[in-house]
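Given as C-alpha cells, the chain that follows is alone and in the form predicted alone.
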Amino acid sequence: MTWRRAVWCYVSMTSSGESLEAGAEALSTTWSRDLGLRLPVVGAPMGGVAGGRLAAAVSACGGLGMIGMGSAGSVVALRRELGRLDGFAGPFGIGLVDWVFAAEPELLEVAVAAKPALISVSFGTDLSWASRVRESGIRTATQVYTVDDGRRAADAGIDVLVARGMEGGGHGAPEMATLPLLDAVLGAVTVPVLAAGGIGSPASLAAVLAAGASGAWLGTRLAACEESLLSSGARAAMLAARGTDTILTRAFDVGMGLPWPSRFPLRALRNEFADRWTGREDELPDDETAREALGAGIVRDDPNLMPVDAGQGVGLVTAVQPAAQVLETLCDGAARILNR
C-alpha cells in the first residue's frame, strides 16, 4: 500500500460517510494544523529504530517522522540517516538524548543545520539548548513525566511538551501513566501537549485526543514497521510478546556502561537477562562474565539477552507492516470512534 492510499483512505472514509474535509477534521488539532500536518500523529524517535527512512514513511503519511539519535547516537549516525532522506520535501524532526549530545555537542549542530520542523532534546534538566534551536527557526520539544517537569519546560520556552506516560517503550521515569499524567499537565501549562505511552490502537489514539491532546506520540506501534532500523531478532521478539511482556530495567544500561540517569530506567522485553539482573544492578560492573554476555547477545541478535525496547502497547503489535498502513488502521479508526 502506498503512502498516497494510506491518506487517501484515512482523509475520505469516516463511519457515516462524512466528506473528506469532515473526516480531516475529526482528528486535526490546532498544534497540527499549525504545523502543516495532515495526522496529529509523531513517530517517536526511538534510537537504533527511526532512521531516516521510517521518519520520511511517517510524514509521506501526513505525520511528522522523526529519526532518533539514541545512546548509540552520533554524528556519523545522524548524518546517515539524514542521507536517506535525499529527494523527500517534507517535513521531519529529530530527536536527541541530552546526555549524548552534551559528549558530542557536534550532534545539535548537525541537527540544527538540516533544518527540521521539530528537534526534541529529553532525558535532562539543562533546556538551554531550547534557545539555540528556536532562535534557527525550529520549533522545540522535550519529554515531560510530572507537572512539575511540565512547568519548567514551559518556562523554558518549549514550544511542545511530549506527557510520557510509564507505559512507555524505552527510557522514561515511570511517574504516572499516560492519562493521568496527560491530564496534569494539560491543567498546567499553556503550550501544546502531546500524549506518549500505551498508544497502539484507534481507541487509545482517540483517547488521548478526546483528553486534550494536541497529538500522539507513537513509538512501540511503529517500531515493528518494514522501513524501521529494527534488528530481524528484535522484530521476532515484538511480534510474538504480550501486553504483559514488558519490564522497567536498568540492567541493560548497567550492563553495557551506559551512563542514563537512575531516573530513567528502560522498560523493555523481558527476556533471561533482564530477569536475571534487575534488582541486582549494582553487581554487574564487578560480573565480566555477563557483560561479556550481554555484548554477545546484542552482536548474535539473541533476544533473549540483547535489550528490545517495547510498550505495554507491544501486543498490538502483531504482523510487519509499512508506516502506511499502520497509520491508516489507527487514525481511520480514531475518526470513526470520534465521529460516533
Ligand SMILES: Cc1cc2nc3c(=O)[nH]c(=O)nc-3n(C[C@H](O)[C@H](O)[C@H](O)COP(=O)(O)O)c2cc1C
The other form holds:
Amino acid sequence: MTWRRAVWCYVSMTSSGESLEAGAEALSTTWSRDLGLRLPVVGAPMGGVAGGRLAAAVSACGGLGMIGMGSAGSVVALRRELGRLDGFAGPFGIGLVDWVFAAEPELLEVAVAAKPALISVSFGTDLSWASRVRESGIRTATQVYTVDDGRRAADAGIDVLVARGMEGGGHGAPEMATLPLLDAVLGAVTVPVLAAGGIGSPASLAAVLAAGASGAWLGTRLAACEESLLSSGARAAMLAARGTDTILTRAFDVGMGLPWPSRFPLRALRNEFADRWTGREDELPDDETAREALGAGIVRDDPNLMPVDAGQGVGLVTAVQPAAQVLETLCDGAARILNR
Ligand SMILES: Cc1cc2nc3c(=O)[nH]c(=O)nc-3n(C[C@H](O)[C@H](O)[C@H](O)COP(=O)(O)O)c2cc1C
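If the one shown is the form predicted alone, what is the structure of the form predicted together with the ligand?
Zooming out: every chain and molecule, the one shown earlier first.
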C-alpha cells in the first residue's frame, strides 16, 4: 500500500516560530509525491478564510495550502493574499469560483501568473478554463459531487478531482456523503481523486486514504486556525458549535443577492437568520428589512445573523491552533491508525 513507506520525519517552523518535529509512518501517495508534497493534505481554498497566511502555513508543513477567492473574490483581493504568502517559496494553490471569475476573467490570468502548483475552479459546468491553465504547466482541480460530474471533469482533462461529500462546509451540491462518493468516483475515473467533506480527525483522514483517495482536501478543520482570516465572531461561533449545528441553506446567498446556482446551497452554522429563512428563500427578495438586517449583521460580525460556513466536522474544531499543530495531530494519528 502506498502509505506503507519508510519512516517519515520532518522539521518545519510554525507561524509562531516554534519548532515542530514530527515523525510518523509516511502517508504519502503517488499524487502527493508528484506534487513534491510531504503530506497528502490540501488546505481547501476557503473564500474570506484561507488567505496567503494560512496557505503558506499549510504548505510549510508539507501539505498544499490554497488561497481561496470566494463570492467576494477579486483581482485586488487575490493580489493582496498573494502578497501575504510573504515570500514563501514552496508549492501552493489558488481556488476560484466559476461565476466569480466569469465576471472578472482577469482573476484567472492573475492566478496563472502567480505560478501556483494547482488551480481549482469549482461550481460551474464550463471547464474550458482548464486548458488555459494546463498550457501554463499548472495542474488543475475541480470539486465533483456525482460520478457523472467526475467523468465530465476527467474527460475535460482536469488533473485531480475533489470528491466532495455533502457533509462538507461551504457551498456544494448535496448529492452524496463523502465515502460513498469517493468509492463511486474512484471506480469511474483513472485520474487521482482527493476526498473532501467532514475530514477533521486522524480516523477520517486514515479512512479516506485507506479507501484509495490520493489525499484529503480539508476545509472546516483548518478554518479556525490561527493563520486564517476568519472574523472573531465567526471563530467563536465555530469553536462553540457541535456537529449537529449546521444547516444546508440558500437563505444567505439569496439575502445577499449573490448569484449562486441553486445546485450549490451553503452548509453553514444554523443561526437565527438561517432558521427563519431556509425554505422561504423566495420571499427574501421582497423583504428589504430582512436583507438589511442580514447586511447589518455581517458588518457587526454577528454570528446570529451572518453566514459562518462550516461542515459537519465542526465539532472537532475546539481551539484556535496553528495549522502546523492541527496537521501534526491529524497526520501522526492517521499514520498510527494505518500502521495498526
Ligand atoms: C469557510 C469555508 C469557505 C469555503 N469557501 C470555498 C471557496 O471559496 N471555494 C471553494 O472551492 N470551496 C470553498 N469551500 C468548500 C471547500 O472547498 C470544501 O469543499 C469543504 O470545506 C470540504 O468540507 P469540510 O469543510 O468538511 O472540510 C469553503 C468551505 C468552508 C468551510
